[in-house]
Amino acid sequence: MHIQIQNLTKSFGANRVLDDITLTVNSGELFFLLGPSGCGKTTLLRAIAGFAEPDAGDIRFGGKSIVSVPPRARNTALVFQNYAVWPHLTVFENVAYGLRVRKVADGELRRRVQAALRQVGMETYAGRKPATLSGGQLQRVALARAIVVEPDVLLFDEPLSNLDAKLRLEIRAEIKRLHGALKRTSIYVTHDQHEALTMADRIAVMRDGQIQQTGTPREIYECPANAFVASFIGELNLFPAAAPLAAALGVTVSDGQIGFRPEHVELTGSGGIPARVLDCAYLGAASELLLQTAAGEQLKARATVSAAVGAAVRFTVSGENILFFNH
C-alpha cells in the first residue's frame, strides 16, 4: 500500500504538534518515524490509523484519501508498546479477537490464527494466558495479533521501549524478519537511533512537529541535513567553523558549525593536534576517549586502543569526514 501524506497539520490548542507535513511512504517499504519525545511523531502515527483528526491536509493509501474513513475501515493494525493484550483471554481468543469482530467463519479463522502464531514462534502457546508469558513472549502475540487480519498497513508504536536489552535485540530482528516474509507497507515510531538504523528501509526525522531528513539510514548517518540530524543519529563532535580545532584541521571558513565521529577522530603516533586524555571508557570491541585540546575542546574519540586518563596523546580528523553545518 502506497501512502501520501500532504500538508498535515495537526494542534492541540496553541501546541501545533504536525506542522505541514508531507511524506510518501512506498508500497511494502519499513518506514521509519525517528524523533525526541513530543516531536510528532506518535501523533503522526495516530493520524495515519485514524486516531487522530488533522485540522488540515491529506493523508493517502494508494492515491485514495482517508482521512474521513473511520479507523476501522482503514485496514490498519497497531502494535502498541505494552502489548495491550486481553488478560482474560488465551492467547488464540487474543490473535483471534480481530478475526471474530470482522465475523470470520470458524474454520478459516482458526487456520489464519495458527499460522500468524506460527508465523512469530507461538503455537504452543495456543492455550496460555497473557499472565504467564514473557514480555518479549507477549509482544510475540500483539505482532500475531496484527498480523492475522492481514492488514494493508501495520503501525508499530514504540513496540520494542518496555523490553530490556536482549529481547529488544530479538524482537527487533522478529519485526525484520516478519517484514521481509510479509512485505506489508509498515510504519514504525520510535526513538532509538540503533533501531532505526539497524531495521528501516527509510527513515523520517522529525524535530517540533517538522521533518527534518528523509532518507535511507546511510543517507541519513553520512550526509545529515542539519546539526540536529547529525548528533540525533549517532554521536557527534560539533564546533563552530572559526573555533581552533577547525582552523586546526585545516577548515579555512568561518561561518556556521563543523562535526565529525567519534569513530573518526585518528589516533596519531606523531604529528597531528595535541590532546590530553580526559576519560576512558573501555566499550569492548573498542574504548572511547574523552579528550581535551590545548585549547580546552573537548571532543570524544572511538578507538580499538585504550589510553590512561591523563595521556598525552595526538589526533587528526581527515577532511572527508568533517560535516559542515549552516544551520
Second form
Amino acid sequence: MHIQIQNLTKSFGANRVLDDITLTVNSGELFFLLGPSGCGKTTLLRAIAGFAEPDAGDIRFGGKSIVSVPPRARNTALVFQNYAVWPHLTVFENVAYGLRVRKVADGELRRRVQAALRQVGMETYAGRKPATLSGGQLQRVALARAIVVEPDVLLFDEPLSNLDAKLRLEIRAEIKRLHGALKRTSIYVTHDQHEALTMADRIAVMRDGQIQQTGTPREIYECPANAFVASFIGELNLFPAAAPLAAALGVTVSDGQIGFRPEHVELTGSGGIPARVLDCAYLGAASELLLQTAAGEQLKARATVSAAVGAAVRFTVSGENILFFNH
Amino acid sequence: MKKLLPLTVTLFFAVFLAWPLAELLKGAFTDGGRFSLRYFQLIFDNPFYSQCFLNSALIAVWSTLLALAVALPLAWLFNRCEFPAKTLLNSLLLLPLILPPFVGAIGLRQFFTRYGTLNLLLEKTGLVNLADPPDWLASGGFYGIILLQALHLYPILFLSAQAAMANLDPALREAAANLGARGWRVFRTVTLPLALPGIFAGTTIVFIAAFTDLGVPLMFSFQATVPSQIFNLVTQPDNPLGYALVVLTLLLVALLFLLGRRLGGGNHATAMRGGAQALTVRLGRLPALLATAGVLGLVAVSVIPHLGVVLQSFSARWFMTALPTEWSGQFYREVFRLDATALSVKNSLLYSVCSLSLDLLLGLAIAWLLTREKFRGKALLDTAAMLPLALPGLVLAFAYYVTFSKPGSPLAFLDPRGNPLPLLVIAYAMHRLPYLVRAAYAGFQQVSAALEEASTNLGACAWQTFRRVSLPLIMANLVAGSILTFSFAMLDVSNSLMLAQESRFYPITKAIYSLMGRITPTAANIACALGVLALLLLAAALYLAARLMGQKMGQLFRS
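Would you mind generating the form predicted together with its partner chain now that we have the form predicted alone?
Now the complete complex, all chains and molecules, led by this one.
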C-alpha cells in the first residue's frame, strides 16, 4: 500500500504538533519516523491510524483519501509502545480478536492464529493469560495480533522502548525478519537512531512538527541536510565556519557552520593541528577522546588507541569528511 | 450517540436534582410569589423547633466526639503497629458501618430500657432497684440515639484518619525522631497536625450524617429532632415550615462542607512516590493481646443492638427476664405469611433491582463520559454525579415529595401518592449513583485507552470494543458497585419512609417502621425477623462485594 501524506497540520491549542507535513511511503517499505520526544512523530502515526484528527491536509492510502474513514475501517494494525495486550483474554484470543471482528470462519481463524503465533515464536503460549508473560513475549503477541489480520499498513509506535537492551535487539531482529518475509508497508516511530539506522529502508527525521530530511539511512548519515539532523543521528563536532579551527582545517568559507564526526578525526604523528587530551573514555573497541586545541576549542575524536589525559596529540580531518551547514 | 449521551444525562440531573432543589428553595423563600424570610422567622420564634435544632445538634456533636474518641486511637494503632490478626480485625472494624442503625434501634431498646436486660442483670447484683430503675437511654432515647450513631459512624472516621496518617511522608516523622523527639511528641507535633485535614473531612461527614439521620429518632419515637419534624411535615406540602426546615438543614450541610473543604484543602504532606516505607512497630505479646481484645470488645459493643434484634426475632417469650425464656422460628414464617411483610420484601426487591438497573446505565454512561470524552461542562457533570453523596437523604426525599406531588405536574406518573414505584426507583438510584459512578470510573481509569484503541484499530466498532474489551475489564468493579448499590437500596430509610405512603407499596424499612408502631404483641418480633432477613441479605451481598473488590472496597466508602 502506497501512502501519501499531504500538507498535514495539527495543533493542540497553540502548540503546532504537525506543521505542514508532506511525505510519501512506498509500497512494501519499512519507513521510519525519527525524532526527539515532542517532535510530532507519534501524533503523525496516530493520525495515520485515525486516532488523531488532522486540522488540515490529506492522507491517502493507494491514492484514496482516508481522513474521513473511521479508524476501524482503515485496515491498519498498530503495535503499541505498552503492548496493549488485553489482560482478560488468552494469547490465542488476543491474536484471534481482529479475525473474529472480521467474522473469519472458525477453521481458517484457528489456522491463521496458529500461523501468526508460529511466526513470532509464541505457538506454545496460545492458552496462557498475558499476566504470565514477560515484556518481550507480550510484544511478540502484539506483533502476531497485528500481522494476523493482514493489514494494508503496519504501524509501530516505539514498540521496543519498554524492553531491556538484550530483548530490544532480539525483537528488533524479529521485526526486521517479519518485514522481510511479509513485505507489508510499515511505518515505525522511534527516537532511537540506532534502531532507525539498522532497520529502516528510509527515514524521515522530524523536529518541532516538521520534517527535516527524508532519505535512506546512508543518505541521512552521510549527507545530513542540516546541523540538527547531523547531530541527532550520530555524533557531530560543530563549529562556526569563521572559527580558527575551521581555518586550520583549510575551510575557506566564513559563513554558516562546519561539522565533522568523531570517527573522522585522524590522529597524526606529525603535522596536523596540535591539541591536548582532556579526557579519554574507554569504549571497548575504541576510545573516545575529548581534545582541546590551543585556541580552546573542544572536539570529540574516536581512536583505536587510547591516550593519557594531558598528553599532546596532533590531528586532522580530511576535506571530504567536513560537512557545511548554511544556517 | 456522542451528542445524545451527555444530553440524556444532563436532562436526568436537571429534572431529578436541579428542579426538586429549586422547588425546595422556592417554597422556603417565597411567600405569595414574593421573596420572604417569614418562614425562617416562624421557625426561630417557635421554641419547639429551636429545641429540635438544639437536640439534633447535640446528638451530632456527642456522636462525633464519641466516634472521634474511638477512631483516632484505632487509626494510630492500625497505622503504626503490627500484630497478628490485624487484617481481619481491620475489616471487622468496618462491620458497624454496614449494619443499619435503624434496625439496631429495636435491639438497643430491648437491652437498655427501664426493664431491659441490663437493669435486670444489675438488679441481681443489687446495684439497681427495680422499683425505680434508671433509664439508660434517657428521656425518649436521647442517649440511645447518640450511642447508635457513634457506633454506626466511627468506621468513617477510622477510615479517613487511617488514610490521612498513611499518606504522610514517613520522612517527616523520621526527621522529628532524628532531631530527638519521641513517640507521643512526634504524634502531637507532626502526625496529628498533618493528618488533621483528612480527619476533619471525616468529621464533617459524621456530623452531618448524625444530624440528618431519620431512622433512629423515628424508631425511638423521639419527636423533638429536625429529621423527625421534617418527616412529619412531608405530607403537608402546603405547609411552608417543612420547606424552611429542610432548607435550614441544607444550609447547615453546605456550610459544613465548605468549612471542611477549606480546612481540609491543604494536602501538602503526602508521601512522595517511591518514598521510604513507613516504619511500623511490632507489638510484644501482651500489648498485641490487649490491642486485639480491645478491638474485639469494640466490635462486640457495636453489634449489641443487632444482636438484640436477632434475639427478639426468635423469642416467643421475653418478659422481665435478661434473655428470652422461650424460643421460636414462627416469626420468620409469619414474615412470608403476612401480606404487609411479604409484599414489602417483594416491593423492596423490585424497587432495588429497578434502581440498580437505572444506576448501571447512568453510572456507566457518566463514568465513560468523564474518563473517555472531552466536552464542555465536564466538571459540572462530575459535581452533579457526586452531589447525591453530600445531600442528606432526607433533603432529597422531601424535595422529591413536594415537587412531584404538586397537582398539575406534567410528570403525573411520578406522584408518590399513587404507585410510588417510579419515584422511589429514581430516588434510590439518584442516592446511590455516586457509588456506581465511582466504581465504573475507577474501572475505566485502570483500563488504558490503548487497550480500546487496539480493538478499534483491528476493526471493532464502538459497541464491540465496549462489550469485548472495556466491559470485561471493568466487570469486577461494576459487580461490586452493583452489590453495594442494590443492598443500600434494600435498606434505604429516608426515601422509603417519606415517599411510600400506601401500605401495599411499602418497602422493607417502612414495613418495619409501621410494624413497630402496632400494638399487636408479636408485631415487634415480626419486625425483627424482617430486619434480620434484611441484615442477612446485606451481609451476603457485602461478602460477595468484598471478595470481588479485595482491598479496593474501602475506597468506595471514603469521602
